[in-house]
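Below sits a lone chain in structure tokens, taken as the form predicted on its own.
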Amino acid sequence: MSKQGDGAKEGEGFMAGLAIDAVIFGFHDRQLKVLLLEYKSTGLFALPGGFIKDTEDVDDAAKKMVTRRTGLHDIFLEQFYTFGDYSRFDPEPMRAIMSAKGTMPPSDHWLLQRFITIGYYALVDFTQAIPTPDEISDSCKWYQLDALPVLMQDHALIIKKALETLQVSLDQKLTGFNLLPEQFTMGELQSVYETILGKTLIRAAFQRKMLSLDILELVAKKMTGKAHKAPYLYRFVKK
């Protein structure tokens, strides 16, 4: 797991056992990538993670690090499963990390021991964000979400978990995530679904079912030069 250090070294100040990993999904131009840290000395990637503070909140603790990892701030963040299986546990890889940072780890470092994990996840749009690596990685990445390398500890599943409960939640969310313009399009609306299902929807099918949720409000036409083809505008009804 990877986590900020905030100059604890050996976890006082810090919530015992439990920990936070969010899968911050990026959409642009009919894509969905994910956000990942890389150890380019140890081979390893993982997804941006922190740790609670025992005075803190942990929607609080999670917000503060995907804006740390992003540079973003307005960001639709929601927990969506808590990773808790014994097999989980795995040292090694955060003793190789730390390791190659030059910090040989006594086997009882509070890093090495057992984390419970809390999962969120965040659809942004990447180009606005500034993708920062936290203090013990190289680098923080986009990466395809249907090439992803090869992950940490459970982090693969993590990640396919995050994507079936955003799959299933898609209409219900979709008004928080800031994916498109004020004003778009029911073609553009429907790219978006596309592109999070990953498969091709009936465009008939698809507009009457969004028309049917009363969550779009029609604007106008689209200026395109030509009135008789220019699709509508909407927006999402502010509730």
Second form
2 protein chains.
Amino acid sequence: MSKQGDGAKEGEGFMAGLAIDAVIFGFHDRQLKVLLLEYKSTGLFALPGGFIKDTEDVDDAAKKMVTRRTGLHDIFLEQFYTFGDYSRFDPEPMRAIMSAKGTMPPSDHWLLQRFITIGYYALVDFTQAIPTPDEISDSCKWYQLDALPVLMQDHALIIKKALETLQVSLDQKLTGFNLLPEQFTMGELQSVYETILGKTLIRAAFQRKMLSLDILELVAKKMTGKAHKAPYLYRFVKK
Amino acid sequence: MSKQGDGAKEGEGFMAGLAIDAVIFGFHDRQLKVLLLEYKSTGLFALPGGFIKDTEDVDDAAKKMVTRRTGLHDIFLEQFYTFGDYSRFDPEPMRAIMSAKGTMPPSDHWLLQRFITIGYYALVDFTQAIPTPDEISDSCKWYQLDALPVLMQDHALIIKKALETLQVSLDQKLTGFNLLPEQFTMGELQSVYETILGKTLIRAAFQRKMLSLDILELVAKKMTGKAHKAPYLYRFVKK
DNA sequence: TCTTTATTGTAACATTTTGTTACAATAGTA
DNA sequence: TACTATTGTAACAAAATGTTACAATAAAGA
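So that was the form predicted on its own. Now I'd like the form predicted in complex with a further copy of the same chain, please.
Now the complete complex, all chains and molecules, led by this one.
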């Protein structure tokens, strides 16, 4: 299930019963964060979502929606699973939200029907994103993955599955780099890996492995102001 | 897009614009096979498909559909991707099929609308499956993966993506075992791996690796009637 | 019965990858 | 100038994988 897409009125022009939800990951302060919308009327939080126009690619709908919530273009964005259990169906939160907004919807309102949602996850540079609420939410903010608020419907499950997908694809597709600014130290990269995998890695082995992949380019030294050797800044080389 | 689901009339009781397609893999004669339906009126072949009842889990709909086409229960079945490009939309094949069946559908017929399809892949024991056509197809047969007929819409792409998913999950989830009968030789298992990965493996290393995983149980010797040492039959030990 | 043939199971060694420990280099502090 | 904390990397160990070789053996042929 999902938030109101821009300009969605009575569901005209949109694919019925189908939504998109995005797990937008950021990395800051050695922590993985997820972007969530808040609905004060229900006390619930939700993943940013949207709908698919009748003539629109689903990937494009997802991309546009993530751009609206973050202000970012050229985002790493991948579909990971489609959630279609009937038990997901629970119109109550949406009804409460709509009532609080002043409209008492009829029970056959399109937003109160069963939705199947296509899950995407995005990896963004935390320092560049500008969280932006949608029309019916009260806020859009980052939350620590290990301290999430109570989420609407099965959104906690969606986040869990997104993380599992990320863990598997981390080495294989080198997705982790998408969470860092253009330039980063080896320690920062290692901490991204450690946070996503949920375990500590051996520094020497990690550094050797990363350098052996021939995907890092040394940029400069980074003077940290600390009393020890300055780390190098690296940049991810796109093949 | 997809074939007619059992009892689907005018789309009532089904999720609109949503379909399921299954890439059902079998293994026989050292070859990977895929189950396809034929529509003689169009000269086209298609993946087995179906629709989702309004109150049904998508996984259940997929499971039932695969059971209808194979006669098998307890199938290895996994969702792998949802295909949602607008360019998939092409009502012509379905219109031709329906016309050939005697009904000239109005152009707003529900089966001629845009569909987004949820892709599943299944791994079945070739020797146990009983291919069964659906109501509007002329046949249901196995086809070699490397010699597929011309397929409807983007079904060739769907098969390609299913194979890629299978290749990645082969080691990780040990999915390959689901393509073999209960008992099999190490050579048969290796040939499943080689066919799926599209490359030859080193026999000694493969055998050592498989045995080291502690997932194989030795059952008996298999007298092949050939003039050489008889191989052992193994069985996959479910944890 | 004995030899031949083709294939299997596995040992032995080589190579590569990963785990572990150690240490020199160094930016700032005392 | 010594001290501290962290980085980069070498060196060795252990584990995993690649490669070669060979004994075991079921059936066919002499």
